[in-house]
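Given as structure tokens, the chain that follows is alone and in the form predicted on its own.
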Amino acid sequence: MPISLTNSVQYLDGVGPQRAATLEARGIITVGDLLSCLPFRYEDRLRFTPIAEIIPGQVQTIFAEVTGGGGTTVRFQRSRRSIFHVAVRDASGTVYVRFFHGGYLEGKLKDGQKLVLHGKVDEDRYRPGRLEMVNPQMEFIGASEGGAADSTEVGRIVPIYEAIGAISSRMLRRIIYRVLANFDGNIPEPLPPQILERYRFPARREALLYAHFPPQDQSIELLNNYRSPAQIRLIFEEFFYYQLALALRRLGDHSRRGIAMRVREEKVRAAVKRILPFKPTTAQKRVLAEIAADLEKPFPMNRLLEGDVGSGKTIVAFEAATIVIENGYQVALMAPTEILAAQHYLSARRIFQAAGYGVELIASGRKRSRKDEALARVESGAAQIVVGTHALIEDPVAFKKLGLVIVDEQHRFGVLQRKRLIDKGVSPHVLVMTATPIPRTLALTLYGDLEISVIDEMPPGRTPIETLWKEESQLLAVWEAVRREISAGRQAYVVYPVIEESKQELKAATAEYERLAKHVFPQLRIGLLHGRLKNDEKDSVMDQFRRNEIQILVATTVIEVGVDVPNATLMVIEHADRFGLAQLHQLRGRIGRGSEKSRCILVARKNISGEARARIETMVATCNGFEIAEQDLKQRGPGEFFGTRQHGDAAFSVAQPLRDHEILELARREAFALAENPQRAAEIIARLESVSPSWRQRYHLASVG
């Protein structure tokens, strides 16, 4: 019987109950969402590299069987970790391979046993003329998984898929192969006639069995670089109808009844300059002029501002509440954690109490009776700018007339978390902040529906931050250097990744307390700052540390938000290795606040690899924030980068925003130019939705509410 993209993928040949349930956690239930997984890789297996032909050093994909004759497979324990190795030949020579943490090879990996192996080989180091792979991707042929050797898996261009679960990449390729095999052959074309016409686009069903099984003429090199025009097809199918649902939220938010802000008038230009402390720098007064044009519009502003720690976030937004608060409206201003909500609020209190405004701070900490009162301002509206935490979005919190709400390091916060608070006014606008810089692409992706405004200037003063790898052997050194830095009147941070010991062999934030207030600066004041404390704990602690009382803070990530002391111009990072990337940044940027040279010395051994290693040479390489969002894209991936929990998935198969931004912005100019005309826009959701049922789930947005 013929399948069709119906079809369940539990009543498929090698699927079952257990293995559909697996498909079902990741979201694939129909034929249809199967034939949606693309491989991420493809293996030219027509011609496999001869042992005796390889150039060390070069990425090669060998076709061999597991030999007995260099030395039996050997699992060795090393410091808890197991190191496989195996021996592999072919008609023409023999390679070593060597898997970490392969004790679950024991057993598998038999005499005979025929093998793809993909991965760089170089020569041993410890042995001349031997030849070795460590790591390298490996998939069974024949008997190990079952049956011999297919026509899908040598002589031929062999698609490699991400395995799922138990899963394997072979077990998936045969399943879809033999789908394939017994198609009906109806799938559906979503895209409009004039979009395949215009860029010479395969039809999809053509596209589709093109990329699962590509022919053997086919660039290998092309394959692997997603520019096959197959690939391009399906890559700008995924932006296009991501871009239609961003592009039809953008019309409907605009359709919705807003506030109308009077931004001309006299009276609110003199209140927004008499707040400025400084002269502002020309980035943030472009960025100002559009958060102005917004709010004038007679529908909720949505924008997203963006800009690296320091560059002046929290001024210019303080100037849009300016303007909201002289047309008789409130503003809320969430945060993620206390520590950031009471530096927003002593900030907002120095600067609007001068102006006549009421400022108010919500946070689940305080005191009942000082919350109740609190709450009772707000309420009638005497509180006019209103600074808290998550306790924003409680009940209790009752606004008389909210007409913008702006959130802090807004991807912290989760969808629905934002939209009750928004749900407090009628209809407000809405400012979102992030200090995580984002690639242009990725912002398009994940904030399609939000104008983007950037800061990309620094203020004035600022001196770049050195940044220094160190040992911990040299600690010695970098006592010395904080004590210097101490004796010249300013102030330092040593952070830590734990707050007490644990097994992890990790320093804790608590010993290390104790150590250097006893044994290395008995003669200095010392505070400690963590996220266990109380928050009265916390706000004097940090009080003391403003006010210079205390001259070392020794914290973990805690600070990593929020914290402003212009004259701590020296951070310790333990352990930095254990830390992200963007954490890192975020750390680094609680000092060169001020207009002292500012250092961070970051502490790890030297012998590390990999992508700790990566992170601390970027770390040491540059302080823009945008170069270093790219490589912790490029490292951890957007889903990883945001927290697909707090964003949502944009579930893409196959594309992605930063390896194929030219399509991207292609696919945008079309699904905008197109969600202009509803009646057209109609057609196409209906296409669509008739070979994707569920594309509207598929494609949620990360937006503002």
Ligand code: ADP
Contents of the next structure:
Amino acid sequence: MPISLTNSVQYLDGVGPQRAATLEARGIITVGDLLSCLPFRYEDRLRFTPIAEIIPGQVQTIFAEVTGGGGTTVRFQRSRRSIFHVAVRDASGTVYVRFFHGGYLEGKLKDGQKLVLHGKVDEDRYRPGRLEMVNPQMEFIGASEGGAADSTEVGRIVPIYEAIGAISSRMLRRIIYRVLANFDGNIPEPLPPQILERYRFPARREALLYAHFPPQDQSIELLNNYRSPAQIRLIFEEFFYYQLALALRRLGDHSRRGIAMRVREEKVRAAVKRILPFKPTTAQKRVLAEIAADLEKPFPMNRLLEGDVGSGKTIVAFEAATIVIENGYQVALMAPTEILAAQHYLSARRIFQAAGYGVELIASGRKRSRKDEALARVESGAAQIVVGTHALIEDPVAFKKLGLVIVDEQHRFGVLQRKRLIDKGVSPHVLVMTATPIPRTLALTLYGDLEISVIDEMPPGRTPIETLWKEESQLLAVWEAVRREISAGRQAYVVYPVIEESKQELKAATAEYERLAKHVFPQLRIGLLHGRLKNDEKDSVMDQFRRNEIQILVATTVIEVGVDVPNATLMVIEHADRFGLAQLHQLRGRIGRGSEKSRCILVARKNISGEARARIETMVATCNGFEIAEQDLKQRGPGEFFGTRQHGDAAFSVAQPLRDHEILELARREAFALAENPQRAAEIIARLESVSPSWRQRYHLASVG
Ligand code: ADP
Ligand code: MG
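Cool, the form predicted on its own is there; where's the form predicted in complex with the ligand?
Time for the whole complex; same chain goes first.
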């Protein structure tokens, strides 16, 4: 019987119950799911480079067999690290191959075993003319010694898959090859015909076939860049449905009743003007206009405010809050840490005092009686702006008339937490702020159901921060620099990666604080701040630092977000190699907030790993948060960047927002256009069922269409 898309993978040749379980753990249940797992790379095994023609230093794919002759045999060294050595040859020459931690290969590589090896080929440093490969990717060809090579293995462009558990790339290839060879050919076409025509996309059926086993004349470069017609189509498809879901969700939002605020009234405008302590930048003005236009509409705002650290998002949020309060509603402002919440509370009080608005702080760990009073004021409506941490979303907090929810540093909160706060009002407006500026295309995928506003300009009078990389041996000079800064009347941060000493041999904030206070800066006023202090201790340390009673603040990453003390102009970060790029940038954002020149000194050994080096070099080279975020994404990938894969990554198996951003833009345009016609959209979504029943869920299209 021919195989069809809906068949379970369990009954395929070469699968069986155990492998089926492995596949199922990855969400691969049907043949359709299996065919969605595309190769991550392709090898041209039509034309192998003969060993004699290899130019050292290049990545090559070679086809050779294990050789026991010529004095070289398969040997296994039991040193501290087990290194497995093997020599391979083709008709033209020999390559010496080493596998670190290669103990598992012992006894597996018989003389004459045919292998395809992929990796960098170098010249042996000590033996000129001798070629070597270290830890190449390796595939056995032919079942055993002398066995014939399978047609899936050589003589074609060969797909290389990510292994799934114990299922190797080679096994997957065989399974998929057999599926395609016995396939009933019935792959429905879900994309609208107009789109297929407009972009000359191949049909889904052809695209899948060629993405797994490309035709001989397909360019290997295009394939490995994911730009063959088949791959482009499949990437487009994933973005298209994802964006269609976002577009429909957004339309749904627009049909919800919201609170239309009066914005143009003279009284409201005057109130907004009155709270401004300075002249807003052009970017701040533009962004406020975008927010105000949303607040006027009869459906809830859903907007993301992006801007680099220190670009002045808070005041924009406060202006929006003013509009809402003048309309008789309450505002909730949620921050990710107690320190940041306290900071916002203080600025809100300072700014709103004159207007006579009630400002309240809800935080865990305050005194019971004070907390109850605060809760009562929120419930009665006497508190018009309510600042807090996630304590805000807890049950006892009830609002009288919540009109606007502001979430600061969105990347720290899950979508659910945001939703729980929103549910405390009746369709309140929502403004989400993030200080991890991300490229627009990525913002579109991650927060595609939000409107996006960007503050792309810094307040005037900032001098760029100078960033230096110093070694630990230079610490004396670093402390000298701190001393000079303090005697000029300014303040400094010294940051450590951990609170207490541990086996990791990292300097810890607590111990270093004591050492610095006693031995390095005995004449200076020095304070300690970390996450395990009680709230009132944190408040008191921050107050003293703000008033310059503390001159040097030793801290952990608790100061990463929000802390705003413009007189602090120097930051020393020890073990800088231990921090992520976004984190370093956030930390550095604590200085450079006034007009004085600020400096950030990153302390780390010079012989650190390549990745850590790249992070520090990026920090030294640029202060631009958008550039840094882009670098960070390249180094870590979006999943890790956000510390979570919940954001839609899961919806993509081929597509990658950063790499494929042009295709994303295209798909977004088409999807949003289609969503304008709900009936057509419903038809297209219905067709997805025929491709795979799991797809509606995958794209969260279950609730629409
Ligand atoms: P972030 O975007 O990181 O939240 P903040 O809102 O904390 O930045 O603003 C950083 C600093 O810049 C604050 O001290 C704020 O008072 C100041 N600031 C904001 N906007 C302006 C402006 N238009 N002119 C001068 N200073 C400003
Ligand atoms: Mg902020």
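Residue numbers count along the first chain shown, from 1. Predicted, not measured: the structure shown is a model, and the values here were computed from it.
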Which entry of Asp543, Ala203, Lys400, Phe626 falls at the hinge, with the rigid parts compared between the two forms: Ala203
